[in-house]
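Starting off, we have a lone chain in the form predicted alone, written out as structure tokens.
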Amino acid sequence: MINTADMLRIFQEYRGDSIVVPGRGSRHWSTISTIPNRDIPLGDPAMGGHASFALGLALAQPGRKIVLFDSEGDVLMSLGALVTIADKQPSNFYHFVMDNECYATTGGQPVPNAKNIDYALIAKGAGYPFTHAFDDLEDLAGNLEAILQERGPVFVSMKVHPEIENEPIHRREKWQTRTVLEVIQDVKQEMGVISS
């Protein structure tokens, strides 16, 4: 299994100028990213919402690489997003899914049939042209640069160690340094949608 923070540190080396929706990796990504104004940490929206948001962003900004770090729980809550992404075929969309086999942010409840689910195969069946699956960090690191050169939409499933949260949300350590409105303002300015 892969450690999420280690995976994100390796991704940072190949990030380039892509827009990153860190999703379930936000807590780690907030201290790893070297271009925070190109990050869109949404906090903890309704489970399943990250993929649809990132798809909209990819369609609105076709000249920019959009990278999403999603979770298998989010994918399961919104399987329809996979077929919509595949239908729209955004060539700039890279969908990384962290599979920890549980709902870690709500206490670690197990995902049913977790050991037998092949998310890359599900994405391939939905119509993603390129899909990959990794459970070893070195293997992922050796392929990451080539994956980020593929024409999207690209789906990458990664088996990661669970980081279970048992504290109530209001008692958890805060990692967000900007409000959602500040994030939106920063990204718009970074992309030249608005002037400073």
Second form
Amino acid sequence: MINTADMLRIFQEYRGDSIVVPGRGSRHWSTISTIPNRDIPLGDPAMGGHASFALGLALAQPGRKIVLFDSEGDVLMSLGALVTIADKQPSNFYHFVMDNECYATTGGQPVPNAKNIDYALIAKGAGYPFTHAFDDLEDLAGNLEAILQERGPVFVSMKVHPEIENEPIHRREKWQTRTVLEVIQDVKQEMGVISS
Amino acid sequence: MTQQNAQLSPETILAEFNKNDVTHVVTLPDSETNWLYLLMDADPTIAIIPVSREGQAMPTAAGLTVGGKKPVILIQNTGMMESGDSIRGWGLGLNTPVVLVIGYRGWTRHGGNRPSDVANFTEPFLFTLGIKYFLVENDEDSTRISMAFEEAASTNRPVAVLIADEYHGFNR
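Cool, the form predicted alone is there; where's the form predicted in complex with the partner chain?
Below: every chain and molecule of the assembly, starting with the one above.
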């Protein structure tokens, strides 16, 4: 099992100038990223949509690397998104999935068939040309730079420790420093979609 | 059954897309739009993004919009209802200025549908989400599509166009 914060710290070393959609990793990534205007932490607009959002962004900005930190619960909710991504073959899309085998934000209930799903195999079957699976941080760290040089779409499944939250949502510590609309405004300016 | 005499042609819809500089069409085919699909597929200025569930369409469009492109969503009213939370979160929540072109399955102009027909729920659904919509029944209505694009751009919100031509060979 991989610690999510440790994984993101290693990713930061290789991030370059990529646009990062931190998804369920946003809480940790917000304290690790050194170029927040290239991050798109959106919270949870509607579960299962992050992969499609990142696909749209990758197609709109083909000259930029788009890196998504998705979750297995989100992937399961929109498995069909994988075939759309494979259909469009965005060469700049890096789809990392954090598999903690449960719905951590709702108390840790297991996802269906939690311990027996091979997400990398599912992605391979959907048509991703490059897929990887890791359950060890050192193994991932040793391969990450090369993975980020592969031609997308690339799928990376990672077994991560669940960080289960049982506090009611309104009592949880807020990590956001910007509203979602400010986040979008900032990244649009950063990409030159709108002028500053 | 009362039906319209005028028809809505797929070429008219595509011309509106082109006039409004549409770059991508995020779509799940329905029984009414195959000829339009073929026309779009042959148009080099428009990229089709096929989804397998309508709930994927709005986040895809949101990503395209953040990246500076101008997508439309082309789905049926059944799929619109299936993707309700996605429209709420990724459309309304992110201020996504996108036009949804919705096939108005079951539209009969005079009512008379069975209680469970999807047509009965289409406009109340949009009303509930606070999404403005324009009804397009024939070619003469087509300027309403441009009005929808203008509305989406000026309000930074999703706007719907209801394509109400189920009985006139839109599919050819």
